[in-house]
Amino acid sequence: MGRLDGKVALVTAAAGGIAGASARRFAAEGASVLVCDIDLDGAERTVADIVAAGGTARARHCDVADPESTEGAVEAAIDAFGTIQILMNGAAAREPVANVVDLPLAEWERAMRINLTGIFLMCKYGIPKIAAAGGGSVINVASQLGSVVVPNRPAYVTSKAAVIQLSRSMALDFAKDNVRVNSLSPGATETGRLLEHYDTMEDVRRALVPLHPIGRLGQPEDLADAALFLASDESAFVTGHDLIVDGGYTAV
């Protein structure tokens, strides 16, 4: 018996590393999953992995910065599976490394629109459906950089800190509806995003492993395990919490 048997999950950015691994893990534990991403081909690859492993999933194009697209994704989950109990918001912008003087306004606004407003929109349309289903779990992917700061990432660190606070706000507002809302804050995790600023993953490891006391970087499956906990009834008494999964990065 799976830990999510009979439940329906919608996961955004599920063509990517962390959200993709989480979508696959949810399906392996019995959930039907709507795999959403602006990269539809990538979403379909995640669905193919799920189906090949015996799970149930469908792909959907979704631009989380677009209200019509986000509302449409939620409705697509209802149309496909009849309900929704789990919403995982994983989309994040790729912004240039620059301080506030050098960062173009358009890049700041784009990061906020995807990283923060995208979660607002998915929750705006998704939470009423979860409440109507009798309750469930919202998981908003933040970052360890929502709690601590590195240079030249003003849009990213600000948006991720805001995700943590937005999640807490929604946790209070919708506790009466049996909707739990938590944020999940990864440390450096070995996905393609880390290669934006390094040539190889070995370069990434040389630079970042020393910052993680556990002695390695995260794997997408590490975060999928944490997301599964937040999605499942095992975390029934957990809401308004930021679950930091960072190998000790923020403990230093």
Ligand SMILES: NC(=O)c1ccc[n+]([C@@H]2O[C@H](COP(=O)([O-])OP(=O)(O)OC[C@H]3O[C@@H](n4cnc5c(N)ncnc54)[C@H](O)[C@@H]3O)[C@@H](O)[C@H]2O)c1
The other form holds:
Amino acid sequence: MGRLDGKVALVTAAAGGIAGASARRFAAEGASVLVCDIDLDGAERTVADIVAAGGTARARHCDVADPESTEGAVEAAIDAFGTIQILMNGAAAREPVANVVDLPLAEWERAMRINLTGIFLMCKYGIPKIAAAGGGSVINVASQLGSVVVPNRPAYVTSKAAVIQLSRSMALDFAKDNVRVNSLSPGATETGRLLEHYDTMEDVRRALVPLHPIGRLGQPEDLADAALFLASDESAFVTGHDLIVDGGYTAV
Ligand SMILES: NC(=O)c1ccc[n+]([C@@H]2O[C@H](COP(=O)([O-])OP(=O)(O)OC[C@H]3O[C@@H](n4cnc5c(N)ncnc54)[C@H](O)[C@@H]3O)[C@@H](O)[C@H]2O)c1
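So the form predicted alone is up there; where is the form predicted together with the named molecule?
Let's see the whole complex now, leading with the same chain.
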């Protein structure tokens, strides 16, 4: 018996590390998964993994910054699987490391559009379907940098703090519909994102492991475990919560 038997999940950014591991985990626990990403080839690779493991999934191109694309993804999940009970929003932009004076307005707006408005759009179209299904769980991937900051990442840290507040706001508004909304805040996790500013994962570890008291970086599967908890009925009394999974980064 899987922990998500009979449920349908829509996961954005599921070609990527954290959302991809979560999509695989949801499927392994019995959910049918619509694997969405702007990178359709990557989404299809995630689907292939799921199907090879005996699960059920379909791939869908979706740009979370685009209202038509997000609405289309929600409709595609309904067409494919009849309903949605779980919505996981994992997309984030990669933006230059720069302070407010140096960061181009277009990069600020792009980060806000993908990181924050993307969640607004997916929830705008997804929540009514989850409510119509009798309720379910929305998981918005924020960051430990939604609670604390690092230098020269104004768009990222601000958008992630806003994701935590947007999640609380929606938790309040849709509790009456049995729709739970939580944010999930990773610490540094070994995915392609971290290689943006370092040459190798070894360089990343040398720089960032000392900031994580637990003595290692996160693995995508660490976050998938936490996402599974938030997706499943085991978290039935959890809403409006920011679940920080950061190896102690923010405890220091
Ligand atoms: N890896 C970390 O250290 C870390 C730490 C804290 C928070 N996070 C958050 O976790 C989430 C997942 O990050 P990851 O580390 O797995 O990154 P990743 O780069 O492995 O995956 C990100 C995915 O997002 C997709 N994407 C980008 N723009 C998109 C758009 N407009 N529409 C749809 N998909 C889009 C990319 O194609 C990619 O597949 C992000 O929200 C990120 O901010 C990551």
